[in-house]
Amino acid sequence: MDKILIRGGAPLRCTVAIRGAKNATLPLMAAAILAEKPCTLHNVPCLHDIFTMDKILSDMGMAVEFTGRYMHLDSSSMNSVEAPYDLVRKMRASFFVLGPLLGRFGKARVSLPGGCAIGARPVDIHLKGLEALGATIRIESGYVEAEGALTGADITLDFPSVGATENMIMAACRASGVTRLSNVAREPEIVDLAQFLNTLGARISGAGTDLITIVGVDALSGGEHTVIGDRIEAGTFLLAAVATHGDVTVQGAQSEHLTAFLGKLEESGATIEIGANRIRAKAANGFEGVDITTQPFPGFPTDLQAQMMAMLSVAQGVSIIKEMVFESRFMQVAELLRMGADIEVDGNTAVVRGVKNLSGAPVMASDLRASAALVIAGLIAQKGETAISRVYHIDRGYERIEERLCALGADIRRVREG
């Protein structure tokens, strides 16, 4: 396995291009199951999670061609409706294939998912919604087995789950009649999925609001779509810029996808400049502690909570962070403490008292976003070397992060553990 070595203290400067959003690409790939003609996706990131979804779809018979930023998907040769445990256990987003398999073939057998260790994240909301559309569902030997002709229905989600919203949208596209989904997720990735499906011939309206209407169609055709920029990757680079008292512009990010986050950066004292498809952040002097509460979009994103905590660990004053989306999402705290941070956790609340400096130390990544937080902490550290193990976590969501940070002035490299 690899590890990442960082010597901190250098301010990050210059411009970095943001890749396509992982959390948008994965459901888009699953949605290609619904298309009866080939689909093409542009701006696809080269990430381990993308490769995993590629393997799952290919295992079911889909022809997938992935070259650079371009992906071609052709479901005409699909010969299986089963997503096996050995693949699904590696990534929770694999569960996205359930809705489109049901919508197109009327049956599916999908292993219960795995993924990052950031809480239980049960799939009951997905299953209740699909049952409301008329599917018969049973769980046997760790698999969800679903079948039945789907019919439109009025469904209110218990919680605005992103994954459940996406699964139900995809299933409802091929259901007979009209489906109205209330209390749904409003994330930009939902809008991107709806736009792609509409390109294929779906009839979806209301994406980006808490009420989505889907008029079922008999079939979906093929089409092309460009994946939106990754707002979480953009936020991570902006946080790294502010934390190191640098000046970084991210290209390919939309500021309206990060409104709550950018507001908190400005509240901390950072200077934010917004242009066409770009965001600039700089913090030449010190920055202040701020309080954040994670919420579904358009609130502060849970996927930037760990990285924000790393920055706030050297802010002036005290910050209070409340995690309202996932339990067990303070797994970065123990490693930040090893680097000299002053953080106390009580349930879903963390109190962060800013310290003058962090010190490099050997640390271990526990999940995707916690690993990004440790990278930022390593960039902050004024002395010593930070050695991050288990970096396969960060490779799930950040493409060649060490090379791109190095281009911004960071002293960072990847080495083989051994």
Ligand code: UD1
Given for the second form:
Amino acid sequence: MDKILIRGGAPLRCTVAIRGAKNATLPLMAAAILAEKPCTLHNVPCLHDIFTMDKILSDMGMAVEFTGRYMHLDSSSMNSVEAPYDLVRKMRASFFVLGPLLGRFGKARVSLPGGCAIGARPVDIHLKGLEALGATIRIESGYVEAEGALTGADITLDFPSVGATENMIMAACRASGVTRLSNVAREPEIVDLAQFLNTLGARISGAGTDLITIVGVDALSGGEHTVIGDRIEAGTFLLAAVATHGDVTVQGAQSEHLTAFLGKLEESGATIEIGANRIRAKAANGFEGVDITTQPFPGFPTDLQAQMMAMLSVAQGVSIIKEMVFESRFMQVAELLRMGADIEVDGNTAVVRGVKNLSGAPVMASDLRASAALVIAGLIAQKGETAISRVYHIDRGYERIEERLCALGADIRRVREG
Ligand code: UD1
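The block above covers the form predicted alone; next, return the form predicted in complex with the ligand.
Then the entire complex follows, led off by the chain already shown.
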């Protein structure tokens, strides 16, 4: 296993290219199940989660070729509708294959994902929605067994779950008649999925609002699509810039995907400049505490909460952070405390009292975004070395993060643990 070693204190400067969004690519790959002709995705990030989805689809017989930033997917050789426990337990997004399998083949057998570090994360909204479309669902030995011809329906989600919205859109593309989904997620990744499916011949309107209408079609063809930039990766680099009193431009990210987040960065005192496909953040004169509440899009993203907390741990004044999307998403706190932060957690609220500085320490990554928070904390720490273990969590969502931070002036390297 690898470790990441950081000696903090250096302000980050210059420009970093943002990769394609992991959370957009995963459902796009699953959507290729619906396509009866080959599909090509551009701007695909090279990440462990993408390899896991590649393995799931390949095991079902799909031909997947991933070279450079291109991925070619051809479902014509698919011969299985099963996603096994061994792969689904590694990554919840594997569950995205359920909707397209049902839509295309009228049956699917997909392992239940189980809990994860940031909460119980049930799949009840996915299953309720697919049942409303006419699927018969049984839970057998830890697997969801679903079958049936789908018919359009009017469905209101109990909560705007991103994954459930994606699963239902994909299933409804091949349902007979019209499906109206309300209280759906409005994330940019949903819009990207709808655009791709429409390229394949689907008839989806309203993506990006809370009401999506899908007119079912008999078949979907092939097509090409370029994945949107990763707003969470962009936000992480911008936070690292501000936290180190640096000046960084991210290229390949759309500012309108980060409006609530950028508003909070500005409120803290950072200077933000927005250009075509690029965002610059700098904070030469320090920054102040701000209060944040995570919400579904367009609110402040839960996937940037941990990294923002790391930055706020050295802000002037007090910040109150409320986590409203997941039940236990403060995994980073115990490790930040070991680095000298002053944070108190009460239920879903954290009170962060800014300290003058952090000090490097050995810490352990626990989930993807909590690990990114530890990287930012390590970059802040003016004394000592931060050694982050279990970095496979970081590799799930950030492509060669240490090389790209190094290019921005950070003293960071990866070593083999042992
Ligand atoms: C996606 C993102 C993840 C992000 C999250 C919220 C991917 C691959 N992952 O995850 O990075 O943090 O959106 O922006 O895109 N819930 C239920 N029942 C359900 C489904 C969800 O109770 O059937 C709850 C979850 O436990 C959670 C909340 O709804 O508390 C939000 O989950 P959801 O939006 O579904 O997140 P994911 O799609 O899993």
